[in-house]
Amino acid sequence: MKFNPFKLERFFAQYEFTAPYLLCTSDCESFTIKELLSFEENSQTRFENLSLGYTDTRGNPALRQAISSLYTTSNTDNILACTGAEEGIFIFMNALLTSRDHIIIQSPCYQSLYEIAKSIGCSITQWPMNPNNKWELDLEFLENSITPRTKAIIINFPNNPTGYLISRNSINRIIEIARKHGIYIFSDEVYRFLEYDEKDRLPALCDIYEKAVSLGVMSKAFGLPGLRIGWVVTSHKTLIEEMASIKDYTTICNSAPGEFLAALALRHKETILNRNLGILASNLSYLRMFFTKYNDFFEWVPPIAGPIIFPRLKFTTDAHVFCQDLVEKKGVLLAPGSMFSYNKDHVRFGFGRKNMPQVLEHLEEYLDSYIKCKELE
């Protein structure tokens, strides 16, 4: 198993801790340990003694009932807690997958819901979303692109980088696509619950479809990433009992502080997303202005869920040379389209976090010396 250089990622480990003003990241704002275990009487005696020994493969018994909650037909049988959403991803694909395998995969997308499955030996077809018609997708080229070896197809919604959210009878539609030939689904959900408007959310496709698999994280809604803490859910049984099996030789267990932190979060989930979806509305309306305000320089869809959006670049063709001179002259960290191997002229922004206007300024700083530079040439 060989696997290429995973792009966004040695992106951040190059500038994500020395950046001072990052604007691209993925998740929402974090909390302290303190500020969680105030969320419960007792519960900072409860950490104190906890034991540090080996944790249940499949996870702690009152993690999983907490997840359990975030679905309407999935009980604790049907779920397998991972360390982050990355292990959920890896053990997910090689569970199912063969190298005589065919996937269907939605794009862009986060590198590791294709490279792994590249890895295995599959061949691959990428699903391309429609930047000119809001991100929207093809149900007839999904339909055309299957083929007798096709095993699975890979969704995720809202999806990351574009912030795309597709709708209730597009979602039904590949379920009976999926169903019509016996393909499965793996549906990344890590922005799921982030939905500005409850009537939009989806359900989770693990509650609606047989060969679901459903994947959900601490990390993106909850915004609790260093817990590394994620899950996959499924009501296939074999399917689940195979990725237990490959996680042997993975992680086996998690860390028990955070399945402990994890458990408590979720028993607060009100509570955490309701604090989130406000910074994200907060945030919206000042890039609502920004955008508005540059019209000549970036070309946006609006979201309707998430944190991220991915607008296109209209003064440059080139959107890593523009984010590797934003970083350096202003410390403004965005993350060039590349990074998801797709146009040269997309960038993400993400807007998760409560500095967002304070780090906004410093782009305006960056792009009104643009203007000025340009005005006396």
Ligand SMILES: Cc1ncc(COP(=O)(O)O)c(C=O)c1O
Contents of the next structure:
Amino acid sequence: MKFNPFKLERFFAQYEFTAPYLLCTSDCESFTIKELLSFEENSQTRFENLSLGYTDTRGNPALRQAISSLYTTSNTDNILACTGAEEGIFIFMNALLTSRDHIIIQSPCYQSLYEIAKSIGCSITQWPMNPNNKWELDLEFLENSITPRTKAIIINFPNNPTGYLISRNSINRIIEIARKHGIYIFSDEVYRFLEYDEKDRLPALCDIYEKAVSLGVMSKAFGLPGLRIGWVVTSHKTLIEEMASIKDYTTICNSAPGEFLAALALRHKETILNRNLGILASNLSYLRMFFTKYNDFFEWVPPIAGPIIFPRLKFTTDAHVFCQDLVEKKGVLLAPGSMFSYNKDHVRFGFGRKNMPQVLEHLEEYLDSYIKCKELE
Ligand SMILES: Cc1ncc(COP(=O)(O)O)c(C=O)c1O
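Having seen the form predicted on its own, I'd like the form predicted in complex with the ligand now, please.
Below is the entire complex, every chain and molecule, led by the chain shown above.
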């Protein structure tokens, strides 16, 4: 099995811990262990006495119990805990797909969602979101792309990098199409629970489609990527068994401290999500002012969920050169669209961190000096 380099992760490896002002991260503001432990009485003593032996390969029962509270139909047998969402993607693809299969994947997207399938030898159809129509997807395109070899449709809402959240009606239609052809759906839901209005939240696909796998994680909505705890959920019994047996070759089981803290955090999910939604709402109000002021530089689609947007640059056609110059001159990191193998004139903004307004000021300084230079030319 050979993998192409993971462009975005290689980019982060270069800059994430050296650039002082991150404006493209996809997670929400994090918590310290101390803050998490303060949510429950006696948790510090319980944490200190935690055994560091192997954990249950399916995930600690207390963790799976806490995860099951995020779903309407799931019981703990339908849940397989894994190391980050990344492992969930890897074990799903390796459990289900062979080189004879075809998959359809929403595009642009997080690279591993197609790269793992590619490394298995699958043929891949990219299902494009329309930048000229608020990133909407064409459902006819989906239906027309299905072949007798199509094994799975891969979706991600709210989407990374565009921020797009599909409607409930369209999700129902996708399920109808998949059911008609007996196709699996892998639904990456790592940004779920970050809908600004709860009524826009889609049901988890594993709750409404028997051949769906839902992917969740502590990293994004809950702001706890350092725990490295994710999960896959499906009512499809054979598939979950097959994913569990692939996991025997990747991590066997999760980190015990990570599982303990993830279960604790999920028992207090409302507190965590309310704080993170508050940060997003406040940062969005700054972004609205920013994009109004710099209307000549960016065209954006105001999101209804999630911590990410993918504006188009109006002042240059090379986002990579812009991002490079910005980080060198002002220490502000934006992610160019090329990290998502997408058009050269888009950049990903992430606005889940508390310091976003200060970081935005540094970007403004850069843009103001760009304007001055242009005036002098
Ligand atoms: C859509 C999507 N899926 C999966 C992942 C992987 O998440 P994790 O870092 O928790 O493994 C990411 C991370 O950015 C993502 O954006």
